[in-house]
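One chain comes next, on its own, written out as structure tokens in the form predicted on its own.
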Amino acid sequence: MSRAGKTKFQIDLRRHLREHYVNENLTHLICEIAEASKYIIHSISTGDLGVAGTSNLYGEKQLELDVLADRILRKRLDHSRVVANMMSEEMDEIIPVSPDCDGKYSVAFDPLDGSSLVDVNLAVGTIVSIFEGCDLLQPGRRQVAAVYVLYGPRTTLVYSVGKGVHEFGMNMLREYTLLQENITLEPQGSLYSPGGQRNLYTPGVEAFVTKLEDRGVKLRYSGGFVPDINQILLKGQGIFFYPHLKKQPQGKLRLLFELSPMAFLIEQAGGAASDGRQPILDLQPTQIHERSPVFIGCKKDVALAEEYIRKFEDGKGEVAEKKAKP
């Protein structure tokens, strides 16, 4: 269903949830989510940017606004009475909130993914991935819904339950109102956002990198995950890749907390994400903080990279063996 005219401005985040289905646990739960945001930017706003004198279980200083916006997401989470356990990228464990696990769900988020770019006034964001009952374990095809917030000039929200990919924004109440529904991206993109040190790449990504050069492909990187994808999506095309690298087949991005939710996200616009063999949404996590090597946006051009990984690579820099989902 499309919007036209002024109509759109006037459909909440709550409404669109209802309008199309979608249960009232998780309903409520996305609700919560956009909620917490709300605090979450206001801390950005005026909160201290300071280190908070801790460390996460990555060895990576923490910083305050990491600290609390990772407080306000629990909180919220665990008073929404629909959440049976919750894992935090800041957090070492998952945290059990209820046992009962009929009707409930399981929630991984990243607070505040990119913090380091709030003190240079860059956009930084939310993002959460949501499971049916307690395991969250499980590969990411199997979400029900992912969510992200990004807190830019403006503080947007983008879900998906598996009926498309949606775009609210916050208005000056502090309400989410639909901006645009069903967003979709082309088979192919003319940009490109690039993580990872060039001179470590592998020989299959440094021959797709210079293909896309070749091409005309214009480089734009942003340094935060949740920009870079949102660029991708509202674009409606693109790449964004953090690869394998020389000594790191592993890569950097955190396939619970931040690859799954925006696999989902992405497929779900008609793109596609990619470890560079199999599809990210395939992928069976092993342990909670696993990592993975990610291409994701355009459908031929996640296509292409596979293809240069697949003729370029020798086994040197494959990208490490998962299991796929049965």
Ligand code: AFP
The other form holds:
Amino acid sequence: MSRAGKTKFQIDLRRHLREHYVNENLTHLICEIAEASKYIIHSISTGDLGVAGTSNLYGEKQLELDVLADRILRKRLDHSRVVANMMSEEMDEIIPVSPDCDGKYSVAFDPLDGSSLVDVNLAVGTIVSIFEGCDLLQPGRRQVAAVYVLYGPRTTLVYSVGKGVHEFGMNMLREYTLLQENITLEPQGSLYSPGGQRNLYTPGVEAFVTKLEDRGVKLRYSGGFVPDINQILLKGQGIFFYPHLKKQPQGKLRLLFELSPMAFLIEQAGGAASDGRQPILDLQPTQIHERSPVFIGCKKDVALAEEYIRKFEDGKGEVAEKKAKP
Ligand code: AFP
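Starting from the form predicted on its own above, please write out the structure of the form predicted together with the named molecule.
Every chain and every other molecule in the complex is listed next, the one we just looked at coming first.
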């Protein structure tokens, strides 16, 4: 399919997927996620910021927007005809959609990550992880696609199907058109995004952060995983981490809904994502709501974190063996 006469800003999402020979069902699925985002934007700009009076499996109070965004995405996926199973961070269990797996996909999503930031008008996002077939409890390396939508000053969508990472912007007609293709990260960065309380950092992580600061690396942290990762991707450098903490050996972020999809995208951009000892994408989830520590971004910075953890924590048991906890 020729691009003659088309500027990249006229290459819409569906055309880009077709140009990358993405199969019809996966193309349809990713476009349905893009469609759902248009309704989520509307709910963010007009919706009730109140508390829904319910809480999710983690015991976190659900905001009206969490529930609304979840409902919008679930409905879209339910009617897409290409989904076998789906799982939302806001729900307690896997939702079966279709009994047959052939040609279908299973989807794990965080419908509105960082939703508590909406009422202070900070950027939030939707994160989606896509596997072929019916099984969601697979290592992230088996994903066939990952997508996020960032609801910021501009609404952008980033996806990969394993053939590079590509960014789209929403135009006035609410269509996603190509902004840039094949985004890549430098080997080492000059910004860091440190999650978790510093006084709870273990010796290896503390030494790692001190090393970064000695190098003059700048702190950039919004409290939203999607904007913080997006910043690293679009600046082409940096590292985000939400580490194992003294009282929280699994850290905070969820493996299935947040870490696997973002690790897929960052590795596709030439970066790395680790739990401090091994690649996030090689972790075998033992249950849906599993959390994991994460160091994600420029390859050399992630390797440095792993080195300090090995050096300062090996054998001291402070990086507790991963026990699956919700
Ligand atoms: P919420 O979705 O509960 O707002 O949490 C957002 C998040 O999971 C992720 O988006 C951030 O990186 C991380 O939590 C921020 O955690 P802290 O508030 O502890 O910094």
